[in-house]
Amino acid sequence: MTEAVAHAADWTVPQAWADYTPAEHALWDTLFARQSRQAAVRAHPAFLRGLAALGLDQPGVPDFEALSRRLRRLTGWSVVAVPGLVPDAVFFGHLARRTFVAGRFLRAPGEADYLQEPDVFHDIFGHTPLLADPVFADYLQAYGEGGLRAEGLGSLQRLARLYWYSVEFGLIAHEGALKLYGAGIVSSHGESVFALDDPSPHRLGFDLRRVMRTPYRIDDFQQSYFVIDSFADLLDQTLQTDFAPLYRDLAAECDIHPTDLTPGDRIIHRGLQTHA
């Protein structure tokens, strides 16, 4: 399927469902097939409840239609094809407003392990069945609201932080162990492993200063790792922390590099950072 489309106002485009390929179902069923068994013993038990109830596991490339009725009965969300990525209000915009942008392009077989550019698979899969948990989903919106604001004090690098660490690369503990949420893991087969297993990154308690501190890396797998304890206590450092003058605090504050560690760090595991 290829992207020459005009996008509307808000830069959406038609999902175009019928123009999927065989070949571009069967390669969904694989990915789905192989992202899924990972899921069942590695990710947090919302994101399984999430791939059951929005019936992911139905064979073929969604319709986001069809996903959409299913989301907006539980938590008011929707999804939205758009042709790539899409300029920071415009995401921020759709956020606040629960809905989800998603590519419409499926990767090619050659890249089934790694692409620079979030796809249909990472976004339906990855992204979609947490959105179907009430507290996440808030979460999500409340991000989207923030990033408005944030716009305008001139911190979106400091908030895309918080989107990496906790969306898309996000850990969480669960009854003793740790567990995969973070769309950007549980959308690739071999981060799933890493994430969890590898002794190379730090895998660190969450705190929201730090985070907003920590760069991080598009290219490899990361290099730290932020634990939370629940999608509520995330919720709720977001919605109770008051973002300008944190903003203010970390512009005189230096960065901290994903392999170091700092005194006040909550050390879960000090990785021996082979891979970096």
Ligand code: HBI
Contents of the next structure:
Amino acid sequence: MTEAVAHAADWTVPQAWADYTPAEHALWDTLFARQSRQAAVRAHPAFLRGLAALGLDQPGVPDFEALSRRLRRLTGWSVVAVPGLVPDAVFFGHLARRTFVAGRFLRAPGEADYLQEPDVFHDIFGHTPLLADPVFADYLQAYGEGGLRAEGLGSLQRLARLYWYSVEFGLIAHEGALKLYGAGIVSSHGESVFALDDPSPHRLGFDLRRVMRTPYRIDDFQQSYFVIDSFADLLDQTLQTDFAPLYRDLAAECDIHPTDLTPGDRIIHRGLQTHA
Ligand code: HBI
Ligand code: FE
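What's the form predicted in complex with the ligand like, now that we've got the form predicted on its own?
Below, the chain from earlier opens the complete complex, with every other chain and molecule after it.
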């Protein structure tokens, strides 16, 4: 739910850290303990390094001011509070300026396992650790700048798919195994297991054009996951691309349903699609 609160032109609101209740701090601690245990064996080392570098293992909901002071020193990023989902143009503008917008509200105890709107646990636990990684930090700013360009090109849907299959639900190859780096997976108890272990979803080599042709579901586990070789490769694929001709090419190509495969796919795991 997005509280109907007044916000600035950039949609930011005060975090009002003092307003979190003891029950909310306790729920944060429960979610943090559970997900950091999973992340310890399933997430990429860069995520774990960020978690430690930002001091997120302190008890209670993090104070965005204190978190931003640490983050600025590492990669120049900071975290600001917003009431919930903000319009794309506002979102891209923040990313282009190295500010990450985080929901200030915390999910209800009954939503511990899944909620659709990004809350403070999804945004801070899921997204901020990789903002401490210099290469990923560059990627997300380049993504924001690309989004502002796409805004003019009427191709926000393509950019949203790129965000979804990398920043939110991306997998990465590491020392011969697959690891998590997508915020939507690493902050989810169920999907942290499903994304790596379940035989149902496809796991495919990341390819920018393929990702931009692939719709996604916002209400259930993904039917396809895309695997990058490194954050440097993800950054290169994004920086080196002139999006205008890419969007023109893509306009002539049909979407690929996330349960389907195409001849050009680098298939790491051919999913059974039993969960679909
Ligand atoms: N707003 N607060 C918030 N958080 C997001 O992750 C977010 C958003 N607005 C738009 C958006 N994400 C997506 O459309 C991106 O794919 C652009
Ligand atoms: Fe998110």
